[in-house]
Amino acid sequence: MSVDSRRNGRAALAFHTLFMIFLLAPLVVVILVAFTPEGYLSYPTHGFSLRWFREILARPDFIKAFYQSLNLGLVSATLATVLSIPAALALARFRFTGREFLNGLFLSPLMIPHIVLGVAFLRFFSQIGIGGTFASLVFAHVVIIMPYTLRLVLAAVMGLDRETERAAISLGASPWTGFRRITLPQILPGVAGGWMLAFITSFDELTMTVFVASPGNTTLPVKMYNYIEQTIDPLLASVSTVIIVLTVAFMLVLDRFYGLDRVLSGKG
């Protein structure tokens, strides 16, 4: 290995190290602040305490908002995935008039600012009389997260070998049986990856949800946003720490039993 190659290798290592520090430093600071015993944001602290984690259990409004976000993410991600599978199959396998238009329509929420979508959904839901309901939240979230599920499912379908499915149908299997037993298992990594990204996006969505949510259907990001407008204390740091730990645990379990590379690439 030449001197220049070693020098370039060390420079690349230093760059990636600084980049990872830049990404992880805010998370580390949030986690450390969550353990402060003080009644205000402070770091370094004069000791470590679980005071603000116990405070979460004393705030049923935050717990309710967490379950609301969890339910909303599960329902929205599942519906978006169910809609994305036939859409991806149609876009990948058939050539028809309006195909490019439909593809652009499905992906358009990626290009429209969420604040514009929020105002539009607020007006639309008010006009049809479902403003502030859980159904309106689900509808709005499905619209903005479907591009994530569609792209990964579409990538999996594009790389699919159809010969096995054709063989099954030629041997007497119905189209539904061929899809359920042949096609779906092959595209499952893309389906799972799309669902995961959709759930994370739905759970974390704030900008659009502020316009659509109501006091009876408040998600955790909206609750945290409203709380920080009124007061600033380490409670939000402790809530964020819990979410970080749950996310890391979920990723580790997923990687252990399935493999994050397979899920995120959408390939088996």
Partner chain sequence: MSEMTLESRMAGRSRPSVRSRSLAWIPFWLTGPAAVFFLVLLGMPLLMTLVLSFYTFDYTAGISETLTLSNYTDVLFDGYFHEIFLRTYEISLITTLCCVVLGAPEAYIIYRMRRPWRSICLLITLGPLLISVVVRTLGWVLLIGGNGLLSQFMQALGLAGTRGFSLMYTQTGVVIAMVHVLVPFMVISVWASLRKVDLSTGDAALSLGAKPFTVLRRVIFPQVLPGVLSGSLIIFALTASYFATPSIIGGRRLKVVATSVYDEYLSTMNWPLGASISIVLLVLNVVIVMSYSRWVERRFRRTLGEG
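Numbering follows the first chain given and starts at 1. Quantities reported herein were computed from a predicted structural model and do not represent experimental measurements. Throughout, rigid core stands for the largest set of C-alpha atoms superposing within 1.5 Å between the two forms. Compared with the form predicted in complex with its partner chain:
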Second form
Amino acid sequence: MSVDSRRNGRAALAFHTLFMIFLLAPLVVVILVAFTPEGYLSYPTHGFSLRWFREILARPDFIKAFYQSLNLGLVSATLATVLSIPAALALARFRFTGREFLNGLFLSPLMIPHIVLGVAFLRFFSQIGIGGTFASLVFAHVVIIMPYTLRLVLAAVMGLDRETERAAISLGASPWTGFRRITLPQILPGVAGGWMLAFITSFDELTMTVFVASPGNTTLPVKMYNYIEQTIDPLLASVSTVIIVLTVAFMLVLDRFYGLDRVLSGKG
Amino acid sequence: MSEMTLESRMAGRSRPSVRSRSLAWIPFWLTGPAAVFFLVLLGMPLLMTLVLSFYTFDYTAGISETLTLSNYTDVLFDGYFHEIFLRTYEISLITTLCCVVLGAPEAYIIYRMRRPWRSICLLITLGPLLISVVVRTLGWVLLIGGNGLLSQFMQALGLAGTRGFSLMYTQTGVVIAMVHVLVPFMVISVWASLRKVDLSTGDAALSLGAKPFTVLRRVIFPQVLPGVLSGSLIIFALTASYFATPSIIGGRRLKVVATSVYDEYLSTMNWPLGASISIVLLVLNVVIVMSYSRWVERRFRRTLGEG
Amino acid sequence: MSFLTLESLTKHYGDTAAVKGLDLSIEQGEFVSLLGPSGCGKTTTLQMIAGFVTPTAGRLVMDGRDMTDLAPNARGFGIVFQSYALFPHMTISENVGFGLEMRKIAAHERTRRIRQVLELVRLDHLNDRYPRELSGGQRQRVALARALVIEPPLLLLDEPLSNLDAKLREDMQLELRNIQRNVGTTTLMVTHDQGEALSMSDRVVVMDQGCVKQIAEPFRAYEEPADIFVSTFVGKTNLLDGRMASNDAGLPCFEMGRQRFELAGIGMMEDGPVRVSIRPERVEMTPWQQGLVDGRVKTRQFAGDHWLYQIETSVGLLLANCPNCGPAGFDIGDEVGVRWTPDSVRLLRESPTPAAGGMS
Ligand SMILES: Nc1ncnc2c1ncn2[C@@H]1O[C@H](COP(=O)(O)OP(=O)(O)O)[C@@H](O)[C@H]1O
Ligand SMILES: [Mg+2]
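In place of the form predicted on its own, the structure of the form predicted in complex with its partner chain is requested.
Below is the whole assembly, all chains and molecules, this chain first.
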């Protein structure tokens, strides 16, 4: 009885199947179209072709945008993590004046629409004269991804047995040694999970980046968006397919390593 | 918070020893870099945008620093903007409802699955969150566009004429794609709630004579309601300010708030007006989020508070 | 001059006082327990000694040196935490070697001392395991080894055995005390388990609500409880309320209703209400009308080596603990007599002044 009551019924499984089709259909369609031999958008009804993947190699602008996105993700995720670790330690372990304010401040980008951040950064960076530079992209991305790293590092620190660090200190370790040898290794999964989530968020970001990027410094999503504004051809589908494959690989690593549901619900 | 010893060293009542005085500065050193970063790189831009929204714009002279309220009177009292705001929130509301109807049951179904399937299905559901929105929206363009799969399907059924059938530039199209983009948030939110639910409460209800559907309605659903509500909030707030999907699928014909901000900034170049639209959007968003979460918190503090 | 002295050590958390003016001196090599109910301030006291909590007032002096403001990593005390706080990402050897590493002890010397201390706790065969691969009792011993290997002048134990199951706990009590005797480290242990405190310590410090109630050898704390709190917290007891009176011979006695009971070893006192305590094992059961009072068995509980009876008598419900010497004892409903010797009756003071007596 108890086991059966926890099984899904036939209707539930039908619902589930439709839901899965709904989720996967657009991705599958993109992948299919990427293999079309035709010069226009169509499904590969007369055999598969790799011509649109070869076409990517002939587009240095797309390749450059891809590397820009990669660099931007690496640099800004790392910077956000480095800023998050000490902040999370302070927020988790000390009660001090301004603690609530800082907590709210660091998480506020989650509540501010990216479009608003985009226009705000556009104005700010052009006023201080660094508009369109790689540095300005990094700054803007750190602001929007730090809530993710902070939440995961914070969850890791809160879930930590504080006494291990005290044990280290009682054995003669300095606070810094205690942190480096005892605390950091234990919160490392949370730190890495936060870094990865931050990286992928930065890599995918479009809305805000559209305003901050410049023709010289553009990211892959912005490049694709601008391309879509002009025309939609199978090149977009092949680029998208590459992105899907890379993201799925990344996701499997993240899930294996930390648990996708834990990362995405921001709990430790 | 179980560890409060360091904090209480700082409570001010402790003896003024050198050690506790230097300890009192530790949290400020630790949060300092991030705080400065945020105050400069988040505070300043928002403040400058607020100021910008009061500047005057002229098509020939550009932006001048004469202060005016006319941008706000335009946004708040012009029927054109009313339509855009109403459409935006209508799309948000419908998208949120669809996400509840699809996402909450799906989370429960996945939760009841057996071992390998459970994590596989969860992965398939949550995975798209990591895939670029541009890619996912492109998929919908290919599906619902002029000669997309949907159109061919309808033609085959004889439901569409030879000119094909397209949901591009329609509200329905935008909602479908938005639901696809955001429904994982509902699943993850309900999932997080489900992990705290003791499924044997369902068995307890069955043993007391409740029918399976009654168990779902009276025992399980109330326990995951906080997850549904917080998921709804995330989805509603995100949809209300979403840019990529409405822009690609809705285009210029079906403007929402975010796309109109984009157009003011990058086509019309009327930055002050764009700034005031963004400020209104931001304020509405914050007000909605705040009052909703306060309501939820008051409603559930006693029974299902974080424990 | 004592080895370790706590002088009116006090800790306030906001408005609540966790520890109120605790005075204690400990001799070199002594094993002292802090005993008290949960929340009475034992951990706070230990943390103040360890340096993790800064006292609101008071001093900590060791070997004539004021340590109140010393950083915790400079104190060199060995600490065994309640959760053990083993480093999950390090092997047993690495855990134990951590303190030696911090002291910059050369590798070969380190290896030797790790092996030695692991032999002491009988874990030398598990040195390559990780903490999660050990049982509760083994983890406990690793924690002890890690604290002892640095040869600390003082060993602090916070509820070291409370995470173990009953059987293992008894074994570890013996083992822990044996190791401590062998090594000779001065030890302060925190526990809420009176049996543990009584069986392991040279002296017990009984605490309640941040105050010391009694400092005494275990036997004395049990036999001569300083007040009502100590008498009920340390062991089970029967509390009787009555009056002081004098009998026909003019000697002090305890009066309850129409009945008078002799007392022993008590000087003359004013007449007035008093409370006395009689330990259950001092209450002897006799046939009907052959004891001091008569009663009826209300409940009985069998505990292997003894029976515990609740007897309804004219002086109230009495607990009697009778050794099990073979035949089944009395049955529920049996009419019995109850008696005790005059020297089993302890007069209790109401005042919470800690007993000065009993100091070694
Ligand atoms: N960090 C703290 N902040 C506030 N109050 C505390 C803190 N630590 C302990 N207390 C309070 O001090 C009292 C004593 O606590 P503790 O020393 O942990 O007791 P014990 O170890 O005897 O159970 C308790 O009432 C507890 O609530
Ligand atoms: Mg304690």
